[in-house]
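Taking the form predicted alone, here's one chain by itself in structure tokens.
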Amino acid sequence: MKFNTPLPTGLATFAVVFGLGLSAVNAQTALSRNEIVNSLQGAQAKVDISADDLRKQALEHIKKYPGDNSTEVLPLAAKLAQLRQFNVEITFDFDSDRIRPESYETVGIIADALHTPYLMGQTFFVVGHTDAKGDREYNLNLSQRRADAIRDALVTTFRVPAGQLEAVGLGEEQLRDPSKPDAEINRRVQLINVGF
């Protein structure tokens, strides 16, 4: 169901992915450290993929395929998902970049994992996607503004080096689960290790 206001229902949650073939980790009392590195470490060189062309497709993705649902994948969807990355649920209040308190003991997990040896001087995309409900323009600025407000977390209270994050918003251009577009599935965020 579609809004015809800009109203991004159902975006109270959020989902931060990082990890390998977006193996999804719903319980974040069942998050360790260990998981994330072991997921994401394994980078060899610089993947050639630009956060500027990410955000820049998604717009034009929107504007090219029109309406409440595309049914068309992002051009670079092939090549992201081969990436080691993860997944991981991060809460937000409703409608907000605002992350709730009962999340940064997962931001700081994920901290203790980029300050390992095993993936400290990578570079990451922190990626923000929604579900489907509300309208996609909106969906797009709300998944940036959460993906930046993960990679300030990371930056200013946990200390990782700014260098090593870059965020995202790609809003329901990215469905993990396209039969459910509206499904909590499809709220999440990526860690995709892009290289050194």
Contents of the next structure:
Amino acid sequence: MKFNTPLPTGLATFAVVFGLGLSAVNAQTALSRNEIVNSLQGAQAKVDISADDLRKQALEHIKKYPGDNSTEVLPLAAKLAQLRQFNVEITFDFDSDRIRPESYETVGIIADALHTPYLMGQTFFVVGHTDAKGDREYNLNLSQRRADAIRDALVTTFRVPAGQLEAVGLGEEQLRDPSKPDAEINRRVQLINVGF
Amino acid sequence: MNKFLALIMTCFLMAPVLPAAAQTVGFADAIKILGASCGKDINTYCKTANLGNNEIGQCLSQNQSKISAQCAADSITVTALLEARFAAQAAAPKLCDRDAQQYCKLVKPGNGNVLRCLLKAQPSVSEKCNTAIDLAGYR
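I would like to compare: after the form predicted alone, may I see the structure of the form predicted in complex with its partner chain?
First the chain shown before, then all remaining chains and molecules of the complex.
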């Protein structure tokens, strides 16, 4: 596995998004530490997006475009899409932020990746997303709690330095597949490298 | 028993243990044992406990009399495996200090820079440092 030859960002983002559509269909066993490392490494200088701005933007988005489902994309979405990122699936109890035991391994794989010298010292957003079923503000809150639970596990159980991780919940405000708002593919945890 | 004999006996008894003790596994491989072995007990007795903040560990020890023997044994193993990897990661920079001075002098320390340099310099790096890097899971 080559670590030190990151792809150009644009191409990599395309590859990640495209590749993940497939991996979501496959079993979780396909996930490896090196896959995460290769997708996340190679960030440049610090990106000027704050987790707080992103959280606020999602809430404002619901007020500005009310309705059952979001019809517009988040203003920061385009900027986020340019960053090194990776999607994983982590299962939680229904309506809860409790990580199910079958997903412990996935959280461990993320920890293994974040501890490597290739990702050390960089800052990552752990972004939780839901599908579009249910109330938007409720989903926003649930996804924030779930992102917090993953961050907590990474920081405490696996001792990833706290300063390296920010948890953000975007609810159903940034669906992966807006043409199928209620589909499973939208439920995911996105890891985004926001640089040093 | 004289001291010498005791030492021989100790070495003999330790021998099969040492190679295993000198290895570490990644966080994912460790924690998946907990998920597999204790998943059922966790879902039964720890319905509100989460993976972070040692909630699962606390819950399992509070319910020690109810959880399966396999889970009880494996949860201790998992904790030891995680600790072994943490210790290996903490030890690696020290064990590689000499090599870092020798092969990575011009590298600005921080953000894993020195470790990445040592990974590239693997053929020249000392066995001690290369082993430390392996045990830390950095390769």
